[in-house]
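Form predicted alone, single chain, as structure tokens, below.
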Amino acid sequence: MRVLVIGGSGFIGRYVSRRLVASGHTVVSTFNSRPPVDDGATWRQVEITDPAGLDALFALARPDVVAHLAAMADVGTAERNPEAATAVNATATQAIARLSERHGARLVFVSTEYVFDGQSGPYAEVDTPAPNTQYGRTKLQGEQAVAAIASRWAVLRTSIVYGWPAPGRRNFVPMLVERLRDGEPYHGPTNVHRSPVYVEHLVDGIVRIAEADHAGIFHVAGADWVTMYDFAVAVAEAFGLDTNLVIPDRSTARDRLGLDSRRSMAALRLHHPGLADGLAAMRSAAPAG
């Protein structure tokens, strides 16, 4: 199978590209500004808001499946740059959907829990989106474009994703581990809920959808719906660090996001790992040094 991974140099995209290559697929992955290390994929630089660049990319890759992970994903950055967020998350996704349809490729679009308003999570696949951030609004517009344009498509929403990033990149769990090891406290919000998922477990879902031609909307997130305070305590316990350094912060406004993934995990015939499973797997995969 020929797979085009758009956003392959990002945190999740690196893991997706690596897994697809290991499974024997022919993979073309894209990067924007940072050339990745060679991991068996064919890498191409592309700016996804450039229509000519996308046209050339699809002509080169000739994909059977497109996994679209590129996004302006930082909520604050999207709020400060609404037009850029729309261009990347919505308009470019629309163009990718059109090109996928033109080339007869199935399209897997990775989306987010932020398409919901955070009032009554965890959210199921059948719940009605109601985003209240620019990031969430533009990702929902991307979802709608995919469903309207592509005849063979899947949308996969996820929650906060953790794991080991590439050198020079950042991710919540490694940052927290480093902080706690240095004896610095972390104030964990007790009113902010998420469904944390280990990146390799998320990739299980993305690859299963890509390989098995599943269609529709899927939620792939962790089995545990926890506060960020509880998440941080679990990280401290998993890595043998002082849980007393995790201090409950009750000042944050209520934000009940997170995803109910039970229906999707059953449909994909995947084990639904919880937070302890994911942190144990992450710890066992820790890079040397």
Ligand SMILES: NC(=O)c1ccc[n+]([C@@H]2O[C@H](COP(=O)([O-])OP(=O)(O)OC[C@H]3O[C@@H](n4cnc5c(N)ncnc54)[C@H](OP(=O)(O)O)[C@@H]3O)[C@@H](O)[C@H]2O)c1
Given for the second form:
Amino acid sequence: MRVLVIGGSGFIGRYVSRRLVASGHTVVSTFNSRPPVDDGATWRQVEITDPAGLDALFALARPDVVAHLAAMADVGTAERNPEAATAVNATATQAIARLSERHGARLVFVSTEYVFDGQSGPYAEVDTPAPNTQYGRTKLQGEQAVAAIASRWAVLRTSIVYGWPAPGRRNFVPMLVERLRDGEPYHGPTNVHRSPVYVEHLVDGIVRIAEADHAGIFHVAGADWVTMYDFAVAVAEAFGLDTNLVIPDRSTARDRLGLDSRRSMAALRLHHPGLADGLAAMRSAAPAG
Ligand SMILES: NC(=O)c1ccc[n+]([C@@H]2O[C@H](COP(=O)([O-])OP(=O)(O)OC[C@H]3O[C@@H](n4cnc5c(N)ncnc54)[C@H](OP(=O)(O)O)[C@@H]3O)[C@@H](O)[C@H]2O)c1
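Return the structure block for the form predicted together with the named molecule; the form predicted alone was the one displayed.
To see the whole picture, the full complex is given below, headed by that same chain.
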């Protein structure tokens, strides 16, 4: 299969690109500001808000499947830059949907739990989105463009994703591990819920959808719906660190995001790992040094 990974230089994209190459697919992966990694893919620089650049990319890649992960993926950055968030997450996704259609490619769009409002999670695939952040609104606009324009599409929503990032980049779990190792406390919100998923387990879902031609809306997140306090305690336990350094913080506003992925995991015929399994897998994949 010829696969175009848009956003291959991102945290999740790196894992997707690497896995697709390892599975024998012909992969063209994109970066924008971050230099590419040597994982066996063909790397191309693209700015997805530039229509001519996207045209040239599709002409080069001639994809059977497009995995679109490029986004302004930080909630705060999107809130501070609403127009840029719309251009990247919504308008460019519309252009990618049009090009996928023109090239006869299936489109897999990676989206987020932030399409929901956080009042009553965990959310299932059938629940009605009601975003209350610019990030969530623009990602939902992206989803709607994909569904309206592409005839062969899947939207995969996920929750907080953890794993080892590229050198110099940040991710919640390694940052927390470092903090607890240094003997510093972490105040874990007891009112903030998520369904954390280990990046390789998320990639299982993305690749299954890409390879097996699944269509529609999928939720691929961890099996455990937990507070950020519970998440931090589980991290401390998995990495053999002092759980007493994780202190419950009851002061934050209620935020019940998180995804119920049971229906999607069954449809995709995937095992549905929880937090303990994900953290154990991450620990055993720790980079040397
Ligand atoms: N991480 C999570 O916990 C999480 C949770 C739910 C959903 N998601 C979704 O998963 C996807 C990937 O997230 P991530 O955490 O891997 O994000 P990330 O590390 O910030 O990576 C974003 C990717 O998009 C590319 N990109 C951003 N703006 C671009 C532009 N204007 N033109 C071209 N490329 C651009 C980046 O390229 P450069 O870095 O090379 O500039 C990078 O490859 C996103 O769609 C996000 O909404 C992530």
